[in-house]
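Only one chain is included here, represented as structure tokens and corresponding to the form predicted alone.
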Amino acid sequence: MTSAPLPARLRVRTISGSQHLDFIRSRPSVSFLQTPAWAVVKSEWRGESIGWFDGDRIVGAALVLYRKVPRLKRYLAYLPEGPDIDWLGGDLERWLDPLRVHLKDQGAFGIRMGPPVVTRRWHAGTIKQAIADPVLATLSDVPADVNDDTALAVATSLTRLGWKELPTEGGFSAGQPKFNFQVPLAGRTEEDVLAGMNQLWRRNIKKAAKAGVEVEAGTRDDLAEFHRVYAETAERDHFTPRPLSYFERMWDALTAEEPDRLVLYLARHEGDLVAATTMVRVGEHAWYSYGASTTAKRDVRGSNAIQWQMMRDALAAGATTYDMRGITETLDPADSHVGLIQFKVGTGGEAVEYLGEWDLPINRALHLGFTAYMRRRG
């Protein structure tokens, strides 16, 4: 009798940017968080780009971001929405041993990860539904439409093999959110994804067209008017604005990357700038990255507009996916967020949840003082 072999071993080691790139560029998705511009964009954080090889074929890649412990050469070592390695396929340890030794080899204290795979999936009329009924506070509390039992097997792997899932509140935790909400777009045609819609939001897109809306793609010059109804709505909606600088990292690093890896949208009336956007795109996946809408104007539904201009974009660019990112999992009409929700459920789409943020100690004590340290930053 012949035993079956042993998987080859699988090793991790620093690869270059344009050797990630060309990864990515044969993958059909990959977070754009994990590209290699987004670490000129976390200019706070050191980056570095490391490949799986099975022999000397990369077969998995990943971006790392570095932060440094104060007066120490230690680091949270942190791979957001990543990394892009095969997570269903089974034997997790064979991934994940290699990624800790590399990593602990580069002075990390700790690994943080956001595993890209999705458990569990709400169609728009289930939320509808769960909505309406009192006797449901989130959506954890709502039967899915879809489990992923491969994929929620992850976890417990995940648990076996020394990791923790972050807590998190309302679906958030300090990094990336737990749940998303997404536009299938696979299959579909303009007047599919439009007809998927709720009326409110035909009737909104209409109205905008109706008004003499125009919705234009802007240039890097067009940044500096878009901050300044991001700053408004900042002011509007409690939250802290990002400054313009940022922003014109972002372009810079993306577009330089692939040159219509982010697109500013403007949407006008009358030559009045009422709405802006930002869509980030990756191969088949498109994401409705940050908005802004002046508080004038608003009964001109620029914000409508605006969205549906991206979908357009993104289904012509043969996206199959467009995010249009994090919701919290309330389902409590009297909570502020869950008109972010309602918002996003006119669109017809689905509530995704991911694995959530993961961590690894290598150095217990670093570990629990960082992360004491981050939390009393906010």
Second form
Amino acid sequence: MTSAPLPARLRVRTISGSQHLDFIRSRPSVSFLQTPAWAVVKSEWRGESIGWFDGDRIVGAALVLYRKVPRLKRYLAYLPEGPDIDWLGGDLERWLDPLRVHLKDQGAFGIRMGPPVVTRRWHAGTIKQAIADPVLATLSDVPADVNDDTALAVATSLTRLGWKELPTEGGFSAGQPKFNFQVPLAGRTEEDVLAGMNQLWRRNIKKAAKAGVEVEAGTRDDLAEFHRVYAETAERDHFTPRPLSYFERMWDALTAEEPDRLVLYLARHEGDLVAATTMVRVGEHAWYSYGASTTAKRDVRGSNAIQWQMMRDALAAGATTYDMRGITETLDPADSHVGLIQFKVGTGGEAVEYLGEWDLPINRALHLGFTAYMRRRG
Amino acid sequence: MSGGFELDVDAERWRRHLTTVVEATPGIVPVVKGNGYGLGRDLLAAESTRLGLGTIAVGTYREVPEALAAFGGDVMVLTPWRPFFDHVVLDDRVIHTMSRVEDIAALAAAAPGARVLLEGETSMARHGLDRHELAAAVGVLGDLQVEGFAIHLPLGPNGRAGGNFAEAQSWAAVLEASQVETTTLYVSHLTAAELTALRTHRPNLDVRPRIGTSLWLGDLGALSVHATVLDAHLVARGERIGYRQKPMPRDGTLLVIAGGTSHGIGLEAPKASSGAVQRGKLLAKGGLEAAGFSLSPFTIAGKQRWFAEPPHMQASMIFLPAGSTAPEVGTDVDVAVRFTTATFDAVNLR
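To test you: the structure above is the form predicted alone. What is the structure of the form predicted in complex with the partner chain?
The complete assembly is shown below, putting the previous chain first.
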């Protein structure tokens, strides 16, 4: 009988931004919320890049954002859509125990993370059928087209290690969404992607082209124009817009990391800006992050045209996933969110369920107090 | 012939009931399992043929060979197929129930072309695939032929069928949204009204109810169980009798009646509604029960009587207090039985 040598103990320590970036570049992709640049965007949090070391070799990395408790030098350590470790290889304790030790030394009273682990996928056709079926009210009610048992087992391991999943409401927790919509690009051509869309999307893309809508990449100076349309969208759709300075900071931080990390798209019709979006890409994963459109000239279908341009550019850049980000879990046609899902479903992509966000209290009293404080803040 | 523990069936009345149920229940699959609901599986298989039905459902693979011999149509096995079963019958007329992804892959390898049902795991939590496993199940089907999708629902409120409509609706929707390519849905424990509603809501589905008890035992008036009195002895208070030499509580008659443990007498199925109140009532009854006696299922002179000692394999000893008229040796008394645990010396269609 042969036995494998015992795995060496992993150690977690602070790494430099450039070490972190080098590791990210060696990986197919990580979430853009896990890049060193994101710490610069989230300036109200203290950011730290950390690495997992097997001897001298770096084998995992994360961006930690520290949120300070009022009046105390204690922090919630938040790893949005991270860390980037070997989630499915088993023995999670080997990875998470040194993480806890390190973050505790940094003054964390609790850890929150969002394992970038996909548990289930639903194809567009399945979702479309489910929306039409009054009995199937949420994605969880609908039989998934792909079920990853190994990924689902991670939840059991986390629970065993003392982590607790944050409750979500309709798939939206306070943090990152549990359900996302993605268009797979791996091994597909532009024609394949177009053919996978529903008729309405194809017709609208054609319509925009025929109407003369032109989509181009913008510069930092164009952010102000983007922001004007974005503010109009915010008013129309009743959400609170972020200030222009936020987008400028994002631009500066992300493009400094990689010139094409963030791209601004502008769709114009006869000189009028009708839609504007941003796309973020880390390796093989491209995200549609912010989007805006004018109320005027909706019939020229600037939104479809701009999405199609982003998808084509993502494909050309070698992306395997075009990510349209969060959707709610609801499939109830009476729910106002269902329109957004239907728009995304039209691309022919798939809904994916992540493992959700998880908390590990280090100091239970402080953690409880903080959770209550966050709930009151709403 | 008489002289034992027997079931008499008023054949005309019973068959009238069967016909009524079958005509009112399109797509019915009669369940012919276990002890054949007291009537015997062969009789039920023959009745299924007489009723012109194409499929019957049996409980286990052990029951399949007999069913294939007694019935000319398809035989569906309710117990899910497992790779470790050593008595599986592979036959073109057998439909296997599949409830685990790994089992489907195993059967697809062992018996390509076999006919299968996929079963969903309902709130019964007994057997079945999780809804999110259906795609994986379809992925490993290989050459297996999917004949339908099955759900086994719990009994509704008060232990009766019904009350599961929401769950049935949900599973019907799941089936339609899933990758499982069948439009046949086998259901258990829905009322006639629920079946109608399900068909109305799901016009694309062929809803087929699997029915046992309410078909075969739906008209208990057509069935009568009787046991022959084999012997009678006068006994005095304090006299010791039987295997256990138990003293009699008072004077009376000791009756030896056909029907013992081998017939299912004295075997009690766990009661569904034995709450604290129910148990309290039983304790409070006292009397012979408190003295260690148990109430028997035999009714004599209009009253349920007490066992004089635990039932034997073939007969029971019943105590009849003095003052009651004892039946003659050779005559029959009525017995209340749980048909699913009863074995009769004879089933007489009259």
